[in-house]
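Next comes just one chain, in structure tokens: the form predicted on its own.
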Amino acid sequence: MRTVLCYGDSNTHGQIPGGTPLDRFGLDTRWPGVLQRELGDGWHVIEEGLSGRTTVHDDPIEGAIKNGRTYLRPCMMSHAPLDVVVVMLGTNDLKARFGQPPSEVAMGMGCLIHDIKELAPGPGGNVPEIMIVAPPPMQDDIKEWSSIFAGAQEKSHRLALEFEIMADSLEVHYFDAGSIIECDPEDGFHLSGNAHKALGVSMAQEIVAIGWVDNG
């Protein structure tokens, strides 16, 4: 059995557009749910999703508790052994209360694939296959999310070269996740049910093309 453990914010956790975060698609919606559901029996994924979190901010409106570093260790401590972790951050980042440009958002993914690499949960205390993925570009209209995301839509554009630059640097897998899917017009941000199928779809073909070896 290996595993799979899906880390991100609202669109892991499967927020239904223009909802609340206790409004999710089901599990079997959800992208890591069609993941496990693609990769089969001989895979566990775990979905880790919490709307607003960020890569290493603490939020001063929403709280600490959004810092996707701070949370991180203990998480992979909990479900290690892991063949692979896929982070999939980076929109919350681009809040104005952050003022963060799409290269200081990749310099706070790249502090989170240090810590995996650093921790090293994969099997035997190596480190584990590790995939960064750009979420999609924002729409332009975000409705009631414009003046929190004030000036986020440009920079989002700009996200994925960004974040592929640090999975180059850092050697680590990469997926655009803009290259298949959109954000959904309802809300601007979040996506719709068939965008969560086309990414889970997707991912499961990137997690089998990394090539395993059956240790049997």
Given for the second form:
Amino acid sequence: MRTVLCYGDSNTHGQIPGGTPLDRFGLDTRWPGVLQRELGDGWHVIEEGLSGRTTVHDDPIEGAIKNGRTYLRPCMMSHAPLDVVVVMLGTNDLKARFGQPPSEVAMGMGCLIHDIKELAPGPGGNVPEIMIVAPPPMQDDIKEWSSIFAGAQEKSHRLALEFEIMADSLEVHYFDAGSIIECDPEDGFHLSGNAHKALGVSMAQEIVAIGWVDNG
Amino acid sequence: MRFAPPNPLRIADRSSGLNSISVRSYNERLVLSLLLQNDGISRMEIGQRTGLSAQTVSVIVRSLEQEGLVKKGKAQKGRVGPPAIPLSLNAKGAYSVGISLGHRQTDVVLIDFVGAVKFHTTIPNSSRTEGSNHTQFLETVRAAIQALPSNRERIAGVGLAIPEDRYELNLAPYGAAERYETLGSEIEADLGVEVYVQNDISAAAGGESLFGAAKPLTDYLFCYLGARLHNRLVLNHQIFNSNAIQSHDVGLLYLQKRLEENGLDTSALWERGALWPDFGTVEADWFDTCVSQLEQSMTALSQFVPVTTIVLSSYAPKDICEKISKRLEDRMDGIRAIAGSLEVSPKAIGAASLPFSSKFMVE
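Since the one above is the form predicted on its own, can you give the form predicted in complex with its partner chain too?
Expanding to the full complex; the earlier chain stays at the top.
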């Protein structure tokens, strides 16, 4: 049995576009559920999505619990051994309150990669396969969220390249979700059910492409 | 380290083209070498055969895909588990020009990344009286590059195959050797494309090894049937080159002499891709002479290295090489003789493979 940890924000949690964190797609609709179905019986997919999660920031308004860095370590230890850690974060770092350029968000992502490598929660205490996923760019119209995310739309288009440079530099797997899906126009930065499905299917392909030697 | 900015070297530039070509890392070369030798292998196989980690392979393959050098194939359903995605070189990812300077004429080819000939022409050598025809050389090379549908930055370089065999040089126009020496730098200056120079027989051996009949072979005697018969020993894919290697007068020049003695027309001999007429007993006698020489070489070689395969390459029609190979096999027990599969001009195709091996492969 191989284990995949999907570590993300509201788009891993499965928040319905235009809804609140309590409005959530069903287990089978959310991309980790789709991933589980695609990968099949030999795999265990763990869903760890929190609405509002950042890469490395304590959120002054929503609270320190939104810091992706502090929760990642206990989270990985809870679920170890892990064969693959997929991290899809970054959108919340673009909130106006953090004032971060895309390159800094990528630095935050790099920090998480270092933490994963340092903890080495893979089988036998090895470094697991790490996959960085760049979230799809936000739509221009993000409704009532436009002041919270002031200036974020433009930055969100530059996240993918910054993430890829970081992934290459630290030699980890990378996937640009924006290459296959878009954010739902309902609120401009969450994913529709169809987008979850497409993302889950693509992630399964990416994870399989890593190549796994069957050691029983 | 940890809080330093990321190293943007690999992904440096997103524009298409082969601009970062000069800084190809050893690991990238390792992956490209594997792909040049094996079509359609998965990332897992690349990892297993190179010893690189899955994440390193992932990064390298992605950057090669972005550069257009590598492309994904259709997912293959394995016996167990989810489908694997095979990777191959993108034929349109890189092109190369090959020039072979013969004693009678010059061949110019343009090949794609998987060795398919996209352009071929034969131009005459300049004669003693005409002086230099460098202008025509350069124009032909330019025409080869212009035969490409689009971007010229996809040209990996120009390979130049130069004869060094003193008998063949004596046949070439006066001062040919001196002109050959400067030709490389002239092409480089004129076109701004890197030029790689190699001995013509070694180039042909390299071509058969990379794109031809010798692809799956590691150890063999490579023979080139041109004006004369030439040998190169290939051990563990390495071609041994030396000016001291002897050539034998049992090649097409010899055949030409015999045919002329018998009053037969010899014009087909030097044409590229031409079918030969039936030369009757002259041809049969020549086969015997040729096979005897090959047998002698193989016998001599077998005293030193256990090589049992011979590859016979030529621009002559393939069935000629096949007939000679067949006869050699009949005569020698335990010897496998294979006709080369690069037709038209193995030397020029081999020359064109030089920029690929220099830029993309590990030694």
